[in-house]
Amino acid sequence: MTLKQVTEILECTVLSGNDDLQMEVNTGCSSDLMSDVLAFSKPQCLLLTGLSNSQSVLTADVADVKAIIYVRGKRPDERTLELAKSKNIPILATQYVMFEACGKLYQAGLRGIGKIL
């Protein structure tokens, strides 16, 4: 699924990257615990938070993450926008909370990682 379709999906709006709304993402995360998404992400992944400081985007960096989307109406500071824009990851943010945004992306199609082992 494009980004763009996610952005339909959850009524999100687009806080950066706008150029990027194409990309292909094939499997979400989601997690305030940025610890979780570096032990159970996968590279490329869609990443679902409400952890809205420059924290998100330096683990999102870190972990390969394509893009973040803030949930709960959360909103970066512009600090944390430009550091995401300098790392080339779109950011989008969505009134839904998480449980919500996590199974209306399920439901369209949009995969996690599967059981942890």
Contents of the next structure:
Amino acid sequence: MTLKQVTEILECTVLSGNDDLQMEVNTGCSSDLMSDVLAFSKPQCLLLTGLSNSQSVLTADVADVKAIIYVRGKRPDERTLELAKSKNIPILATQYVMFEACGKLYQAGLRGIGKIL
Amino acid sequence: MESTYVQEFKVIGGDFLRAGQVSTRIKSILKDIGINHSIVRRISICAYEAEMNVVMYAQRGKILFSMNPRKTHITVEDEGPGIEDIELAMREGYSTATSEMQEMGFGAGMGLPNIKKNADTFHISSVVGKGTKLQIGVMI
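Return the structure block for the form predicted in complex with its partner chain; the form predicted on its own was the one displayed.
Let us now look at the entire complex, which starts with that chain.
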């Protein structure tokens, strides 16, 4: 799924990375806990989170997350947004809450990593 | 003799504004020299979790990053409260984090187990009231 499709499905505002919307994401990962993202995400995934501080961007960088969507209307501050730009991580924002945002993307064909064994 | 790259970084406890900078620095060093992506990711995750632990729990700490053509090694040594029960701290989900730390997105009790999972070699030692030392090795 491309970021452009994601943007349409979740009616996203693109906060940075407007030129990267053709980028493909292979899986989705949703959590407000960054340690869980570090432990359970796959490289090149799309991260959905309500945590909009700089740690979300640094976690995305460390875990090779391709793009971040802030859910339920959360917005990063200017410093966090600048950090994301410097790391080339596109930032989108949606008014949908986490549950609906994940559900809509799943319905459109995006998958997660399944069960933790 | 194999050449070894060594760099030391300081970490200040409670400095959430700069938390994570050492790990992203280590990541860009590894990326720049063309190390395989999945190896870079594993080393970066180990470094980041360890760095966040210092920021969250200790007064100060240092991260010694070294690398030779075969492996990378990260030693994280802090001055802090130490860990009373290491076996318990290694258990997934066990955490002594405050709600402030959890608001930062950490303190889920996944840090140390996640470091161990991503490392090829892992050693932890701690003295209560003094601090904690982690030794993390990842083969290249």
